[in-house]
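Given as structure tokens, the chain that follows is alone and in the form predicted on its own.
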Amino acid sequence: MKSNYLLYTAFLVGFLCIMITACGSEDLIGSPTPDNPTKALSGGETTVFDATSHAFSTPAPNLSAEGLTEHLIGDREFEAVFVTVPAEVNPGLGPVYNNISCINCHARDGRGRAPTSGEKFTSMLFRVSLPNPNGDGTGAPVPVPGFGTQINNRAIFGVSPEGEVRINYTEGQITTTDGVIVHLRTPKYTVIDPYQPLPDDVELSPRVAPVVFGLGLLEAIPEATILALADETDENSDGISGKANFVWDVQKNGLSLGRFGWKANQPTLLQQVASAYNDDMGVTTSLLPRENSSGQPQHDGRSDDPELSDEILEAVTFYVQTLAVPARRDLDDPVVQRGEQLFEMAGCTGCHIPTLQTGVLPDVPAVSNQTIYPYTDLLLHDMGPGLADNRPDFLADGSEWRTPPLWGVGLIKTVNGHTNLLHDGRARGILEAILWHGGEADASREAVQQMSTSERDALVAFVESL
């Protein structure tokens, strides 16, 4: 497959290299200052020192020539777009399915947001499933009859997609100690023009695309770190009692340790990508190969499964691995120091893990032997009723989400334009997202209610400045 692809790397590597040189000083954010030599390498040395609107889409700069050149091919095929069959590029798109590429969700290798008013969602999906109290020995999201597990809202000609969804905010507001008034808006979803009904008690759960930068890091970190950081049973009585969820690994045909998806419902970075190729765009792999509408109206009846190469899984996969960590800026500003303290001081630190160290990751040796500031336990935290999608998912129960890193959190709007946070995109700055934490949180949101303005601004910049 290499060797299709090597005019086309040696243009990338030619144009990237222009563009970096291109990059003025007022676009790249420099090197560690003197004083603080190694919190700026948020990614260890797959850092990159870019606050621009390219930081999330950047090579890790350890990585080898040969490393670079998979890197790029992986780059070539996450931005390809899928079409119907018959067709000689790219064909398996459909029948239904909810977006055409995998950087239309992920746009620059970043955050999505929820649709604004009238607008398809194309950056956030809906997981659907049943209740499921008897349990199937794994604990797996039970399919929806007609929907399977996912609500894809769109399909090819002919082809009914399965619904859309609509989304009504309620505003509400939160009043500090100090009197400042925070305005929070919750979301209603309604599944609006399913081609067939849905059950009464379906269980429905919003996500939002995440930034796709440093998962190979996150994949890096040992299982037995991970596991030293669980409390599920509050031993210490902190409050905090992080859990892990174990999940189905296709590969080992068993439960392994989860790590990715807001439910960390997904064991490794290979098994991630599959299931976004079959859930989000109907393409099946040799990993996943049954079709996202198997037993439906929709399915096209086609024996041409798996549509989507092993080789461009792989590449897919190490280009996700392997995509650069932004570093953190302005680690000498005073309001950005007290900041930090004030997030240690709120306890904030009991899941945002700010220091990780990373192991071996086989064939990725960028990613290796690491130390790293993600800010995350990578573990499963009861947030309360107010976040709670009431929507198992393995041994993640309804309330429960697994702790999003914070690193590059700053250049979200830098990279695409919005501040838009949480799982569901409802919290519109870094202050509503923390207002809105609650169960193992609420000690930290009533810390920082009760904080000055002046304090909740040093925290903020702190939490921007990642």
The other form holds:
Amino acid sequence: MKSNYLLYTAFLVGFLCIMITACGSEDLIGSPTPDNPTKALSGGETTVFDATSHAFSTPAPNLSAEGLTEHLIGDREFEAVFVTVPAEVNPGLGPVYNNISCINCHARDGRGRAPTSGEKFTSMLFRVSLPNPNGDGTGAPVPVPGFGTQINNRAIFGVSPEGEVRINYTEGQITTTDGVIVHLRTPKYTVIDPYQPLPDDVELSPRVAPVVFGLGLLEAIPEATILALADETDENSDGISGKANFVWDVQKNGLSLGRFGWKANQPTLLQQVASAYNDDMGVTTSLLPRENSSGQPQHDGRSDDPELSDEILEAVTFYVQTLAVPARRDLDDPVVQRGEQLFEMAGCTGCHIPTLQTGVLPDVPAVSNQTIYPYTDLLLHDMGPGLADNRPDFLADGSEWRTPPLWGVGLIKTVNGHTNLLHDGRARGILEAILWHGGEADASREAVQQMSTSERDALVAFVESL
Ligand code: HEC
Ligand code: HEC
Ligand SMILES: [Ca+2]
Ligand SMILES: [Ca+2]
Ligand SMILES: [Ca+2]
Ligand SMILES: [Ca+2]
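Can you now output the form predicted in complex with heme C (HEC)? The one shown was the form predicted on its own.
Below is the whole assembly, all chains and molecules, this chain first.
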């Protein structure tokens, strides 16, 4: 009863939004259609009907007044610019770091991109490690002496950045059965100006900043649901063998299911946020109190850790747990409907699972018990040598990546002004991203190659409606 009522309220609010703004803004759309009521609600009751450049930046509409207050504190902190110690406000930046605020990488709570040639990398970062033949038992990446597990390309005054990375693309192409040529670019990375030599066998993994909305919902999916989707030995012989990552959980002091990051290498949003502060900004927290430069020549030797309060860490975690998911659009368009059938027929739903049910996330009722349409299984898949970074991350091997959720993917262009997709931003649009699929997704990619141009257009139109 209660959830029906809330659903009804969500509809009403959405409907009113449309009524009020219909004349003003063509973009604020996405009414749930009478014959397809829930499919538009990608994030269940956390869904927002906004297809503007603010589509990823809205608090979940079903937050309590108290929840909204906490969210808005987190929002402010997500945008806070950090500075060098000593300072009154937001001290602790560096000594080495990648950027000075969360929002600088996750612009408008959205997607980062690969730099164009000659540009510094700002909303993208490079993880590094040494080969781990025997391992420490957990599969944790082995830090590179002097660099740790990430290249920090910026540093505070008087300190050397660890290095910069140059990207060069090689242009290639793939031809569809009906003769259409699609251009694909392959990136090659070179570390330049390292402040000390990097070992020859260093492993380098490029990662662009993902969107940060809808994440509390993903955290609220019961572990059993995700594990039930895994099929590591491919028992049903569909060529897809999703595998769960198990990664180091600092709070638990043991291994937990990984859910966040391109290789599902973070178990919880709290730890994901704490490691963003630490690895990306050089800001220590009670969860991760050791500076990322600890043991390196640039370490400042100050005993001022943790640099961030638990209140802020928790508010920012709550913020990324409770950003609304934008509603689907164009559900009534017959081309989009055809595309949805093709998405299913091409086997995309083998990994991009359309709908899941969340369980209970303690202290976050807004994301609990929701029917959502994330288009992910949160599992790792071998995507073939073309996309491989050859840098293992816990149980993820060098060619495995976590299926990214596809909700909101069609709005990245509106929000972030680009269409760079995949973990390293190499794809310049949805079709390129699909044609890079290999490994377990070989059959899917082949199916798309064999489609007619109008079928491929329909498939892309469907993905863009998400
Ligand atoms: C230098 C750019 C950069 C900065 C600064 C940064 N991030 Fe990120 N963020 C990334 C990248 C890249 C990833 C993906 C990491 C990976 O796959 O290992 C990521 C991942 C995430 C994720 C997981 C998303 C998902 O879908 O799994 C969250 C949440 C997040 N960041 C929040 C934050 C917060 C909060 C801050 C500020 C404290 C922050 N980030 C600062 C680049 C950045
Ligand atoms: C075997 C699992 C699997 C199948 C099948 C699959 N995908 Fe994916 N998909 C992934 C993974 C994993 C990635 C991330 C790869 C990377 O970033 O290198 C991805 C990335 C994407 C992206 C880019 C998302 C982003 O945020 O960058 C799109 C779009 C996409 N897939 C669409 C499709 C479509 C359409 C199909 C069917 C034709 C399909 N996928 C089939 C696993 C799969
Ligand atoms: Ca610091
Ligand atoms: Ca480093
Ligand atoms: Ca299977
Ligand atoms: Ca410090």
